[in-house]
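Listed next as structure tokens is one chain, alone, in the form predicted alone.
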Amino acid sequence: MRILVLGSGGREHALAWKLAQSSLVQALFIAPGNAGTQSLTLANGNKAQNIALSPNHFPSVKEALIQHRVDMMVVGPEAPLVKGITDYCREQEELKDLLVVGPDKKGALLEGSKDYAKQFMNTYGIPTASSCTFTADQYNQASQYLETLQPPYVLKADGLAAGKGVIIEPDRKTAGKSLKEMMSGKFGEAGDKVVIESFLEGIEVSVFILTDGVHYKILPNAKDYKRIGHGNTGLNTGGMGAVSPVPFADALFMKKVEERIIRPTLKGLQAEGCLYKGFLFFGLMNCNGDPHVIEYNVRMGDPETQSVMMCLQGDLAAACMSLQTGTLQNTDLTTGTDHCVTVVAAMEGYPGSYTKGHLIEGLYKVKKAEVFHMGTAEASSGRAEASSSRVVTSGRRVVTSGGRVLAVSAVGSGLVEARERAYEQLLQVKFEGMYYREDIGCDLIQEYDLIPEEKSML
């Protein structure tokens, strides 16, 4: 089979890394990809290939799919899905046999509109926080609604905002200020509507499934770390690290997730007439053992995907292809026994302004972990380096090109071992302005008393 992974970040690198392990994959393309995806090696010995195009320019995507005789396209980022790339491909006669792993435009509304998602959950009885939605010209009404809530206050831009459209404020004054900023265009069109909801007390977990719209396979769960600073402080980011699986997501908790959330969601999508073949992400809050939905994503998360793919057992390519034939239930995808910790290295200044083009050194020294590239590019020349992830960068230099630059993912027999290995391997990598959080996974280690002496580090 010939596969194209659409996107350029760490999520797409991790997906491509896992797909490349399948003996079914004859050719693998990543569009546009990054410096890491360019040199992935397939099980058959062939090299993956980057294709320079914009994922949101559908005619260019179509041209690449036809030129490279692609059988299956896995859509990584949310924007093309929300804009309707799956529908677009199904309308093209030349692509009639193509499988797109990603929902249609209607299904993608679960992520494309937080207001729609809240209405969907309320309609189909899916547990979530109480909320109310206001348009940009309803500041006074929204402000009055804030008065009915207890702090902290949760404000969400309705549309896509690159993972930064959720603001949690500790007091009424700052909540009012953030509300005014959101309604005044802080997030552009994404803030034309603002969802205000009650705060859910608990601990977050991300649950992922692969589904053909009827059947589903639960993938390894994960927890990500959104805030830029140590101890979950500072601004929200696209994610500064992740762990998988999560200690508290035991069989009883996951049974509740299936019965109360996954199955009602799929039944709701069927009732809404959505054609959903792809990944579905449930951002959950564990409230005293009961799961509540914070948000839906209609694709895999980043950097959770890096940890999830490291823990996933089975042939992902075969499972994805089964979506075409409705035989997903016959495939074998399971969660392995290892744990994984992923730590993101970002540029100083992120999520604000930052510089680009800094040489990344030491990739070849990482031996006991995988390096998933997020915001990297190739420079024209330089000394040869080789990293893990079966990435060979011989004869070329890798430089920074984004705010989140790369992620180091390491596995261990337990969370503590995986965490120690991830940080040990991350120390091998260097670039000017490199920043990372030093506490990824520490909260879980402390909360679940996985190793008492680790508490002294917190």
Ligand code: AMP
Second form
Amino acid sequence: MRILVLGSGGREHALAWKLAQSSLVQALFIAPGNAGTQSLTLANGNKAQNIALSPNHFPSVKEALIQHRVDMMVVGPEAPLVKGITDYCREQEELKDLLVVGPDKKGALLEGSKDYAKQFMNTYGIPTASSCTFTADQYNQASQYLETLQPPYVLKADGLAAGKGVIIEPDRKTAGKSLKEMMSGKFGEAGDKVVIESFLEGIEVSVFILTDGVHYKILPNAKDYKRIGHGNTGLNTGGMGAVSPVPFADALFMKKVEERIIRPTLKGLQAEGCLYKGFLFFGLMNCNGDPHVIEYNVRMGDPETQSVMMCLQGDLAAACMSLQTGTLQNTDLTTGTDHCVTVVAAMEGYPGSYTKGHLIEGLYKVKKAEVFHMGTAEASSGRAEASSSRVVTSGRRVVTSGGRVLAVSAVGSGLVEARERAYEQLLQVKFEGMYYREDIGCDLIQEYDLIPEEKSML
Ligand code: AMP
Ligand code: GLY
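Counterpart to the form predicted alone, namely the form predicted together with this ligand:
All chains and molecules follow, beginning with the one already shown.
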């Protein structure tokens, strides 16, 4: 099987890393990929290959798919899905045998429009926060609606806003100001509609499934650390770390998630005429043991995928291929017994402005964890460096090319062990301006991981 993974982040590196382990994979392409994906080796000994293209430029994607005789494309980011890459591929005669792992435009609306997602959940009885949607010219009505809610106030730009479209304000005055900014185009077209919803109190967990639209496999769950600062302070980011699995998501909680959320969502999609093939991410709030949906994402998360792939057992390539044949149930994906902690190393300044092109040193020293590259690129010449993907390429020089640079993911038999290992291994890596949170996983360990010997290590 010949596979192309579309995207360039840590999520795509982790997906490609897992896919590369399957003996079914003959060739693996990552478009455009990063310095980490370029160094992956497949089970058959072949090297993975990056293809320089923009995931949102569909004709270039088509050309690459044809040129490299790709059987299956796994779409990493949301933007091409919301823009309709799956529908586009279906319409191309030359791509009629291609399987796209990723929903069509209709399915992608679950992430592409928060208003649509709310309507969908209300129609199909899926628990979520109560809400009301307003167009940009309805400031007064929206403002009156705010009066009916208790603080804190949750405002959401309807469209895609690179993870920045949700604002939570502590009081009525700041909420009014943010509402005005949103409606005045702060988020561009994404703010043409604004969803205002009640605040849900609880602990968050992300649940992921792979589905062919009817059957589904639950992947290891995860918790993401979205804020830039220690103790969940400061600005929102794409995610500064992730832990998998999450201790409180026990069998009883997951049973409720299946009955109240996963199955009604798939039934709803079918009723809407969407046969959803791909990953579906449920951002949930555990409110006193009852799961509520905060958001849907129509793809995997970054950096959650890094932790999820480390804990996932079984052949991901075979499971993805089975989406075409309706045989997902017969595949062997399961959650292993290990825990994983992923810590993201970012550039100083992120999520604001930051510099690029800094040399990353010590990648080859990471032996007891995986390094998943996020914003990295290969510089053309210089001193040899190698990644923990165990491929040493002479003359490789890896430099930073993004705000979130790389993630170190380590497994352990408990969260404490995994966390210790992740930080110990992260310290092997260095680049100028390197910043990371020191508290990834601490909250969960303190609250739930009650094994005495593990606690004493804290
Ligand atoms: P999102 O960009 O949709 O992932 O939202 C960002 C974050 O805002 C979520 O991860 C939650 O922490 C928080 N959030 C969103 N909606 C709510 C809500 N209704 N109640 C409480 N927190 C929320
Ligand atoms: N880490 C959050 C996301 O990928 O949406």
